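Below, in structure tokens: the form predicted on its own, a single chain.
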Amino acid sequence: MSLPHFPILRWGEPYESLDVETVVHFATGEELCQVSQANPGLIARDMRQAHRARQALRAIPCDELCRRLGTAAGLFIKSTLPLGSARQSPEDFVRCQSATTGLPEHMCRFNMEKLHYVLTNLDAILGSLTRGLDRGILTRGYGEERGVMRSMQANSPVLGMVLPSNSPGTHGLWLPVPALQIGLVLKPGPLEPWTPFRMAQAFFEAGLPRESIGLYPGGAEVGMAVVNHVPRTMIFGSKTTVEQYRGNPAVQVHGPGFSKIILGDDCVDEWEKYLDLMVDSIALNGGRGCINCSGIWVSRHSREIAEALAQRLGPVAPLPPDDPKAPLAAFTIAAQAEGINGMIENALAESGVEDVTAKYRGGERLVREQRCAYLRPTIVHCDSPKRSLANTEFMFPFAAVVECPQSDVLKAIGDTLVCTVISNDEAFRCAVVDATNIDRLNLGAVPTTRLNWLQPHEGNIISFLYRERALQSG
């Protein structure tokens, strides 16, 4: 039986390339599908027609687009949909996604539900992100609101997305875009073509214009072509990628989160009350997300906290991906896990750093299998923010418990995507609110992994895709 074949979608129209990549099961090597590969020249040619995507979406009112996307949510999570040249049920989707990303199946289902939530709550989400703007102004480009003329100009007819393979939950960031009457140019992660293709088919069956979506699988050069030819692009990458595009208004970069929990001086003596919150923040979704906590910062009790976390997380070991209790995601490229393990071991040679989980693990951190590898949870204790592991992030449940005076902590933590601050000290809370190195702020006992989709994530998508300008009429 032939493998399902994912074509390129050139504004909704399937296009099979002579250049094809075969995607295989991370553990068995079983061939699962073939994916047509785009090239930079194809991107350059197709972007000449990008304006048609916005034209097709502007012909449909924003409220109607929200309704259709809500319909697509039900199709995505419940229906059998086209899979390239075949068809795929939701359960088949979960198995395939797990088989190529290494994420356990129950985590894949969780991420499906998260995407379903975004699409079924778009009206409230967009209402919050636009501060209640009359969406007809997005369609016309101008309009009167509360007696004042307002103009919103699209920065691009389409949004480019250079997507990763590590966590399907990142797809929630682009789902609202068609409701804003902006088309999509998607470059899937090489190991995770499943979500973009399935979601596109759900969009089409729900009545979104086919010409509003382009889907271009391929290598790194295709991702660069999307960045170079699409006026607004969102990409995911390393700290180096973040630095490369810092200050470029056309590119929104989602890099490492370095997310943290800070226990204030007035609450740190009661740290046991927050142990479950810390464990969940570190380990949810296999520790793969930028919103997973990678640092617990306290002025005292750091060793006791590290010990308690190590007792909870140290014994955690890999389970098969179809096990409903599987806690860890596989590294589908074993060398990546081996490299990370080596980095940690080298850093542990530094004075003032200790792997507290080692004595609870009952084995090595690195678990090698025939075609993949796992990294077991690791909690390190750092006696100072100056230690190299004090502000580090890895794609598995890893966190440093760092001892640091409260007076120094806001400078010492560096750039932080999500910061949960547990303190009732009003002066400290005021300083936290003013800290420009914190993106998403949780005041109180809120896990770093709890997202509120009514709040912007690393920048408001509205201000990225539209600019407000002055407009007067005579």
The other form holds:
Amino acid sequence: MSLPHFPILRWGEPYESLDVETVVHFATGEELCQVSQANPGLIARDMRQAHRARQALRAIPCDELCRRLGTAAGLFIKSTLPLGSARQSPEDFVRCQSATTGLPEHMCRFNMEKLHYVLTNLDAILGSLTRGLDRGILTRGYGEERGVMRSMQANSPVLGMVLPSNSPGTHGLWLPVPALQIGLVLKPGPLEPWTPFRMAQAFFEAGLPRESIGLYPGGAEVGMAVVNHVPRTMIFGSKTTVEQYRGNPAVQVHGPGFSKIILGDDCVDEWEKYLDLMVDSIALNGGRGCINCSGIWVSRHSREIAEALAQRLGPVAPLPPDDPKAPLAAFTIAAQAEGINGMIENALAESGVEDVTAKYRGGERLVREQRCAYLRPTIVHCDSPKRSLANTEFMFPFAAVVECPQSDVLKAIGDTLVCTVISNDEAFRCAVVDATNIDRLNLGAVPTTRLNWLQPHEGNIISFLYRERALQSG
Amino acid sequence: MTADVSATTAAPRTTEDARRALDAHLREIVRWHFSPETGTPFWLDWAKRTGIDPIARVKIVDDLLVFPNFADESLRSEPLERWVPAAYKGRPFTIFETGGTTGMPKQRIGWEDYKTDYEQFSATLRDADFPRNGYWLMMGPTGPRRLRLAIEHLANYRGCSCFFVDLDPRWVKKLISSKQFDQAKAYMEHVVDQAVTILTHRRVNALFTTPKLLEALAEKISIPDAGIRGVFCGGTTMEPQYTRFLVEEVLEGRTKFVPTYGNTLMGLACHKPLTPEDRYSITYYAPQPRAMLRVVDPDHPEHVVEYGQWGRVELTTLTKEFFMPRFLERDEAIRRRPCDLYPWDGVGEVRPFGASKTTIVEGVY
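With the form predicted on its own already on screen, would you show the form predicted together with its partner chain?
In what comes next, the whole complex appears, and the chain from above leads the way.
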């Protein structure tokens, strides 16, 4: 039987490349699909027609687009949809996504539900992100609201997305975009073509204009072409990538999160009450995400907390991806896991740092399999914020429990995507609210992984895509 | 002076004919470079030093194995006079340089070779695509490169003249290597803008450029609408999908695309005209017998690989001006079968050596 083939979608039209990559099962090497590879020039040429994507979407009222996207949500999660020349059921989708990304199947299902949630709650999400803006203003570009003229100008007819291979949950970020009457130029991660293609098919079947979506699988140079040619692009990368594009208004980079939990001096003595919250924040969804907690910061009890976390997480070991309790995602490139393990081992040589999980693990952190590898959860204790592992993030359940006086903590934590602060000390809460190095702030016992989609994530997508400007009429 | 027979011999029709013609030409060139009356100091000294008599030993192509792989370092280190055949002594020569990035470039001297090569190449071009008496534009590396004079000669030979827009590939490579991508982009725009100016104000029918510059030019103007009927292109890797993109989209299926593979040391290898069965996979054929290409096992370069297999490109240049046996190019390719038009081995899908294992900076050249 021939493998399913993902074509390039050029404003919705399939285009089969002469350059084709075969994507294989991470554990068995079984060939699963073929993916047409774009050459960068295709993007440059297609971007000449990008205005048509917005034109087509603008012809449909925002509310109607929200309704159609809601229909797409149902199709995405329940229907058998086209997959190249074949068709794919939701269960096949889960199996395939797991097989190429290394994510356990139950986590793939969870991510599907997350995407479904976003699409079925677009009204509320957009209402919140636009602060209740009359969406007709997005369509017309201007209009009166409460007697005041407001004008919203699209910064780009389309949003470019250079997507990762290892985190299917991130697709939630681009799902609201067509409802804002902005088209999409998607560059899927090499190992995760499944979600963008399936979602595009669901969009088409739900009545979104085909010409509103471009999909360009390919190598890093294709990602660069998207960044270079699309006026607004969202990318995912390392700390270096974040630095590279800092201050570039055309590129929104989603890098490591360095998300943290801080227990204030007034609550830290009751740390046991928050143990489940800490475990969930560290390990949920395989501990891969930027919203997973990588640091617990406290002024005392750090060693007891580390011990308790290590006791809970240390014994966690890999299970087959179809096991409904599989807790860990595989590293499909074993060398990546080996590299991370080596880095951790080197950093553990520093005094004041201890791998507390080691004694509860009953084996090595690195589990090598024939074609992949796993890293088992690791909790390290750092006696000071100065230790190199105190502020690090890895793509598996890893966290440092760091002892740090409350008076220093907000400076010491550095850039933090999600910060859960458990404290009733008003002065400290005030300081936390003012800390500009914290992006998403959870005040109280909220796991770092619990995202409220009605809140902006690493910048409001509305202000990335639209410019509020003055408009007067005579 | 003896005429260069290779330029006038009728094209062979079968692989056997081609092989016989190549063997005969090889014997003549070896005799020329290794005879005291006509020979080249570098090669005469080599024969003396090694005790090998190539005139006696080299009768057919397989006998070229008496020579080791040519060390191109000698093109940097040897005084230029050491490459002057006795028969050319006293005639001023032209100095051509290879790409180069930093340090001393490789240099090849020459007299008429580039003219002969490009006159032969001219015969492969259709007048409908590259009109006689039509102006040419060269947008690419000029400076000390053979290509600059060669393209001008080609234009002249076909009855007209050539405009030039220079691109310094050494500078581009430096910019890319030092990650100054913005500067590289700005320089490329500067080059392309100049070409657009020429094409806007002058009537030009034929263009030589590199693939990347061609793509960048098409971002600014429609190449067929600008009056360009044929594009002769070379310089970097052209994989099938990229070739298809150039033909179908950059040239809009309306301008003839003629890819070539060449360099200062070889001359110009022509491509077999593409057919649907080729699926845009380009095969080049050396300008035999003046140069021959083999695809060899990188670990055992004395052996060619099987047809359809990847290997390293090995070049032997066989003219009276320049003899260079078994030089291992920094390219790899698929060994392809002879075709009707060129009844000798071809090299397919040429790309930088090691490209399958690592990313190689090619810049715009």
